[in-house]
Amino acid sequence: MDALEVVEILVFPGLTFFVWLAFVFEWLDRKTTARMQGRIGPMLAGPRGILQPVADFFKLTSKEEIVPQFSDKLVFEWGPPFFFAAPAIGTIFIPVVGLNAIVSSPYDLLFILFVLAFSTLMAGMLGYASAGRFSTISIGRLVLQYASFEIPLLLAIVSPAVAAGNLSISGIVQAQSNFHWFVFVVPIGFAVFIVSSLAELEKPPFDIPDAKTEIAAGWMTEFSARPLAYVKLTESLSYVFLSALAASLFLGGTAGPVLTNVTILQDGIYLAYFLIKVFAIGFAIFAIKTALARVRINQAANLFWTVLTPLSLLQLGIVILLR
């Protein structure tokens, strides 16, 4: 690689500009989730308390960090890092200027399906690392909730790949020009994908791993100082990250009318596409988590199982017979 592709990876736009988009997904959820509750939410740090995010991350980077004596200390203290290389990776295969992503591959999409599946062992390696009783009963739930949501998820990702013939998350977004989305083609898998999103995320109303009511912070509870600034950053990088792989599956991505020939006002407009999007589906996230109530775990696995993974085979058959 050249100095100009290290750049792109590491600043703009690739890993650096995706965690500031992070430290924004944040602030909004909180925003949205206040405003929905009638509080006001984050104000002190920055206009508005946009700047929240940042200062809460520096703040825990400085606190002292504990390690529970009985911890696997190994993968407690540097699995945080490895639990935040999974969505960052993930995020340069993502077309954000252009139709073309940073790193690209003809199957670049089934590296995505692992970085999915990657997140989640490490979360459950991270939970069992820190050997606290809520980490335990974490740990439980969030197996059988990923045995649950992982193949409805996946049959809603393949769904769009085969309307489009192509496992290139590119060329996916470039099948979708002229404003053929495959939201209209595959309705069905863009709902399951959000719903699935949820659980990947385990927001409400599927927070059953880290149920805070119930098991205090899940597998996160023993965790402080930078390994929890880490995770929670990742938290808001996966939202990120499948917010804008929603966005070039379903959506089309940077995809629309460039009125112009103009290379940099063409990056522009692309980049506003996407982001247009990324944050059209970000705030519905944010909307549905705040409305609905936390289920049971045998709850979420019912929906899983009886409704939602029918529901993504049903999708998928209907695309294939159409093409």
Partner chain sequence: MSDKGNNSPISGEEGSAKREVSAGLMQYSPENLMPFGPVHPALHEPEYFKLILEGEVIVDAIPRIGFVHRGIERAAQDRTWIKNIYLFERICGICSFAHSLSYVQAIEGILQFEVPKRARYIRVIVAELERIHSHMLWLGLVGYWTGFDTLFMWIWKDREHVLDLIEAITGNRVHKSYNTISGVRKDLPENISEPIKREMAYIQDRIRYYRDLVSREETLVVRTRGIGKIDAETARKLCPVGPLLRSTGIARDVRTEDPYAAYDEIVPEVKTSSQGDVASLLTLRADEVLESCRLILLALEKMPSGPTKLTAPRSVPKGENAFHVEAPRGELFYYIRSPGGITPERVKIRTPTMANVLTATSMLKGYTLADVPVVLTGMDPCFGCMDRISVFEVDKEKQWSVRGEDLRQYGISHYKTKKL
Contents of the next structure:
Amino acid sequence: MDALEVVEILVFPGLTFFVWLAFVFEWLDRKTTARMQGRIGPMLAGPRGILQPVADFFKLTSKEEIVPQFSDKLVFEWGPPFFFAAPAIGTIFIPVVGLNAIVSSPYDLLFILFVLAFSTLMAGMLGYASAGRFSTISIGRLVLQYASFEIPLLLAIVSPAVAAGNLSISGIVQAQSNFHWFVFVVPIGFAVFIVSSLAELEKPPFDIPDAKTEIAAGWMTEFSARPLAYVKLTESLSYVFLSALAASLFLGGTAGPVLTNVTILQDGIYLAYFLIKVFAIGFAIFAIKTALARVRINQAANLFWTVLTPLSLLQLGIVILLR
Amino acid sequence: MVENDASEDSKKGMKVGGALGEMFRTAFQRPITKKYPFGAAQVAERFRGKLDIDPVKCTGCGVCEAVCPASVIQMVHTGTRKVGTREIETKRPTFDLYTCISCGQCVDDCRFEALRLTHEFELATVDKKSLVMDKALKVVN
Amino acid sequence: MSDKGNNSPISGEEGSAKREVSAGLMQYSPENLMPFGPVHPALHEPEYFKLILEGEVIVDAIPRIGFVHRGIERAAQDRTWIKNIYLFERICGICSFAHSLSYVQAIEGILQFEVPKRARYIRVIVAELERIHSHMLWLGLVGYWTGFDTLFMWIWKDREHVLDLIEAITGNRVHKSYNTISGVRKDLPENISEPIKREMAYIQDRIRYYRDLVSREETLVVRTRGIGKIDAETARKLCPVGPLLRSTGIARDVRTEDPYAAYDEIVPEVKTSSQGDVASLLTLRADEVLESCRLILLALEKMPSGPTKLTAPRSVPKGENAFHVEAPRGELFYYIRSPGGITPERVKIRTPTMANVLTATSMLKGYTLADVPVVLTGMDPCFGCMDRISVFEVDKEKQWSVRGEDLRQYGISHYKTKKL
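Got the form predicted on its own; any chance of the form predicted in complex with its partner chain too?
Below: every chain and molecule of the assembly, starting with the one above.
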């Protein structure tokens, strides 16, 4: 591994880039949601409040950290960085400039599935470690919700892989050049993926594990200061990660028309393609989550098991037959 | 087993995301938020704000003290005054606006129209005592 | 499981089914206890509900009231009749006009005043404006409780129009301070009829849209339909008041049964709903807002001219009187006794929430934790109005009253033992 690769992983287009993208995403989320609800949204920090998520993050890190008396201190204090690591590692498999990701292997998607599961596992561990009543109820809901959305999410991720005949994300992106986007090949899979990612992200209508009017902040209730800052940042990062995954798997990610022969310019154009697609997916998720009310856990499980799982199985069957 | 709703409403078709159209319409309208600390706040003509006294009109009769529901008004002794052969006590009102609820009862009951409620409402302060209004002092004495 | 004619993929077969619960009051372990309050995001006032859970299903719910008791009934005995108007307004921020209306009308009864007709019409207009803003507040909060923040923001955005109107008429948005013994303190402002007509048209338009939205948006419907269900028979036993009662199909409204102000001439149509669940409360309250808009426009049209108040005496002759009005949340009851002087001897207030709280709590049994915010608050609770200082412990079946001094001693010893 040479120095350039380290810079790529840590700075651009790796971790730092995605963290800043996560901040921008959070700002966009707050701003668009506010406008749809007739409000202004953040307006003070930076131009039009764009630095508000950054300010929130640094403010949280400087606050007093309160550790509950009966909590599992080791997991409670050291868990958040691991929780953060899950989507952070996931992002390096996604091509951002050029058609190849920083790290690419033939088994990318398997690792992505592990990352998604690990993220939920860490959330569960953090909730249990904090030993609150709200957290305990929330973890019950989280695990049940994960059990219901994992199968549709997995099948929805697998369908573009089958269509491309490749398990590597870079491979899937390359298979979608010339506007051969998989959203046209596996439209049901795309819809199922978006709905399942709402559940993974704990956004309405599936914000059941952190339903604030029922169980306060759910498994995050006992967190404060630095751990909370990490947890919040991880939520935004997962947001970007899943949008980027959807953009790469279904909308062609960085793939698009080649405009110049100059490598560095063309890389910039690839980055622009990628960002446009990611933000498009992001806006779709913002709109869906703003327009819906929270369902109950049994209703969510019902929806995933009786509607989305058969749909994603059907999609997989169709895509296998088509190949 | 709870019966299902059979009312008129349940017969209408349900849909997911019924609010989407209105949401996009709202997104391109002007936001309702008033940028209050950065822009002026609009109050109605009748808005009941900070209490104000015209010390010239005030005779120190003390009706406002009697009717004030929040005990904002305290009459203080200022001296004596000769009316004919009798000496009567003269008083002036002081106002502790910290407890004022801006109900306007004193304004209603003041026969001399010495009191009024202004449109001013930014009374937040770090010092309670700064809200004690003792205007009448300067003029009467 | 029968087919309910509801082919919603979300609600499914046991979407809104109430579970049968068997465990009694005494059989729970501390692990099953879920504190709902006194500080909780769903409640905007401190109140404590012990929820006994089995998984997510509520086996029992026990309210514990008294966190925001302010001793207003006692405080009233030290204040003059006029001062008490402003004190009673502060019992509740939302229905402040209903409180002062009930109180001054009780006094007017003792004084045997004939209130000017114009004042009575103005009282109807402000009372109905208050009903609109209270109902819109609740409709928005249902959005908040079910996680539908957009609905919450929109309805509160439109509620501002009503509040601005109230400010233009009375001079304040919340504590209107508009009633006085023998009438209202000021006439309506000039040129107010045009804004009222304009805003009423706007509100009617918006409420029709929201009524359609809440009965059709599927994620909201599956959270409210069949939830917190109460039938007319149970409702008769538990004696709730206001929309909670009317949602079960019982058409009871003080405005028509015992008309006060100008309600004998501006007759409201009592809206009811047959289902008794949260969904029917939503449509019922929307209907009542539309009805209130109609009443305001009618009152504006039929408004006579003339004085708006008389000169009221300082003291009230010996006597007693009880008065009730239909506050936005239900029947509000005032009893006053005058010893013949400038202060009351006794004032007794029964707020609508006091009548509704046990109904709402008993409605919780068998539903899940996710339903608690909507069911518990279906009555539009105002715990500040409700709190009493009678202390009781259900487990020990003990009950006692506490005086202020006892409470102080208890507080001191409590904090000493806790070493805080």
